[in-house]
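Just one chain follows, in the form predicted alone, and it is written as structure tokens.
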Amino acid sequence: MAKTDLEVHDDKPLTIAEFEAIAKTKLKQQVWDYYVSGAEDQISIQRNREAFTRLIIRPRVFRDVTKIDTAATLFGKEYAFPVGISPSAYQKLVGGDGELDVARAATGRKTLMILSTNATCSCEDVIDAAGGPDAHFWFQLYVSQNREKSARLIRRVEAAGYKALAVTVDTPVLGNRINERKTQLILPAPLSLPNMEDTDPDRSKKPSLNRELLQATNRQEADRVQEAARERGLLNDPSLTWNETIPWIRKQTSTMKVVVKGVMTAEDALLAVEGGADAIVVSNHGGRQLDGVSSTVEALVEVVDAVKGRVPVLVDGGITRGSDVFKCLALGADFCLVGRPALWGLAYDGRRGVEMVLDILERELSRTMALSGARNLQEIQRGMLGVERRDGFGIAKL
């Protein structure tokens, strides 16, 4: 007997979990434990989606919430609302076409994609599948340690029509993810990495550089590997700075935004500033990096009182409900950034997989919008947060 239209509809996961969990059954395990999992013990990556519980709404209430308006803009562009989506490698290991239907649902949902440096879609095939430079996409990059080789592909990003440049700063080598040092990935042919320059005919067959050095067990190791990558510059930079590193960039664009993601600190957020960058992104890179750190929300605070309003502040990790981009924007962020989530709606079902996570997230926050008592985006105020008090019953207003 066939199914009739509601029961169709209530067979479709309604929250993130619900596709987090659908994802976990439709994903190689390999795959799924590459995307899942965060660095060493894990701490930060639970972190990240623990603190949120941490901040209570305080909502306001006889308020005319006819109209909620989640419009969001960045750098002169307007976003439906304010949820983009984070840059992740490999998508093309997740489902569907990869990148090229995560852009399509960005751009169906009129919202950000930033696509990675290490995707398995050119940067080109991107833009033209988000139909053309008007979906004002940013580019993550990675600094290799062969800056002729950097510059090469900011050009061609520039060339494509990126918007922006999303500068990757926590990653002068990678975090100590023990999963990936157990059982390394590798993508399977006819995968390939097409935004990378290589060499070496046979690198697709072999783990990154990058994972190469994680796995050295010694001193001695690692510096083998080092100075066999060096020439290539197939290693990420480990000598950035923010007095040159910034300038540098600049120099090979003339019309890209440069925004530096992985600030932590307020003391790094002024030197981000100070340094010229034209946004930042509060980012512990999912938890994969250096574990123990704080979660994004958290460090959230201090970035946002530390720049007071000279730069768009974004910031992701951890975000899985409407509620939780309704807590980042109170706490003064101007943007907010999924990936995981993302890439649970790929595995789904590719572009209309992306597409109902992000009107999931969008119907949620407007919900929250409304039964808080936020018309718009700018009526998000931190006193609708607080937290629990430590010295007796009740809520403390942040």
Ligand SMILES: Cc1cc2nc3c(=O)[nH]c(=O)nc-3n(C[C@H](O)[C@H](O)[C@H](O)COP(=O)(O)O)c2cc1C
Second form
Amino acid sequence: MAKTDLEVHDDKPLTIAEFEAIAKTKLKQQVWDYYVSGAEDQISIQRNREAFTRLIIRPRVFRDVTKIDTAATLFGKEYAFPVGISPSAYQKLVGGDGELDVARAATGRKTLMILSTNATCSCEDVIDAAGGPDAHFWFQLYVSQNREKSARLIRRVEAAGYKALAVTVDTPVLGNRINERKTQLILPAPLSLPNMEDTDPDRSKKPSLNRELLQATNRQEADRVQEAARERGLLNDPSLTWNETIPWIRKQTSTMKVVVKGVMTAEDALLAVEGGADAIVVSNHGGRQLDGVSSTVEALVEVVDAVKGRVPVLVDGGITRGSDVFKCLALGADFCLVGRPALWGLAYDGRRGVEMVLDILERELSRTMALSGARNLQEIQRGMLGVERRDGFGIAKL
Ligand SMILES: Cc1cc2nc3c(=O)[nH]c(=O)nc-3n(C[C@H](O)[C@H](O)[C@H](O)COP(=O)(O)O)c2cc1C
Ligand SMILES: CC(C)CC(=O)C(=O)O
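Okay, that is the form predicted alone; can I get the form predicted together with the named molecule now?
Okay, now the whole complex, with that chain kicking things off.
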């Protein structure tokens, strides 16, 4: 049907929710299920989103907001705005060149990308796509039961030019993902995981041992899979501890910062700082690990208060609006990350789609800042937020 003069909107998605709706129509059911799902009853996924709606912005006005500066610095590197991309596995399943397109988009928009251990592109190719080590990307590390293998991977990503290791601490075993158990994810043949050493030539035809373990319906089966995996060093090591693991990782690298991803309590945040972590990512793994935990913005408050500025605090989970980013920063986060929104952009149109998603978040954040009277990130203060009073009427300041 021909467009009328009044129809100026050219059907480009304008919100992250619209990108998600389009991704749902483009992705195969099994892939969609894998990306969108969380664990068990998906309460924490829902909570991640709902918590943002409970936070109410208290805007300041008449503050000369002609110029809005969204620049954010992490480990001495300035990024154009405080929204980077969380690590997520198997991005070639989503579309385009997978991780390469995400890397190009992150560099194009001058922001941070964290590459998953379970990437479908090699860590070297991703840095090349990003234009070299100036990109200041981080690598997400799952520590394997075979430490020599993890040590080799750390040396490899350091040589490739990654600036930090984001060690995921919330996945000693996989969460109970019902969708994945019903429709198992098997990486189709040409795809592989080039950052993981696996000697099994038929690997791509089988579910991963992580996933076989998830399928085990009784203890004997689980023990059998665990034993097979231990021999090949293919599972995340469930024996990691604060005392042992960070010092061990530190010994393997002389240049990379060590970031812990997946902290949800003040207690663990303190252990992370005392144990020498260089930054913390407050994350519940997008609700895919332990269901029933709080939203990440709720956890952010206690983590920020415990850390007291000693190391940067990042947060991810349920961020789909620039105003969500504003709320995280007001609560004291230094930087935000998005997981699924980047994947919806990738499904929409490869690199361009991811850039569009980042642009939406940047524009929405800038506009929220202007409308709230914050000219730069330092001016976004906790006092700009409130919550609805439960014991009366009005807004309680945070
Ligand atoms: C499909 C998918 C795969 C993921 N894979 C990884 C991974 O390999 N390593 C990791 O640390 N986190 C992984 N995550 C968690 C993300 O890094 C991030 O914490 C989460 O997606 C943030 O929530 P959001 O998707 O609501 O933005 C994955 C998340 C999704 C949705
Ligand atoms: C291979 C998986 C452990 C990747 C992951 O973290 C996830 O699916 O959430």
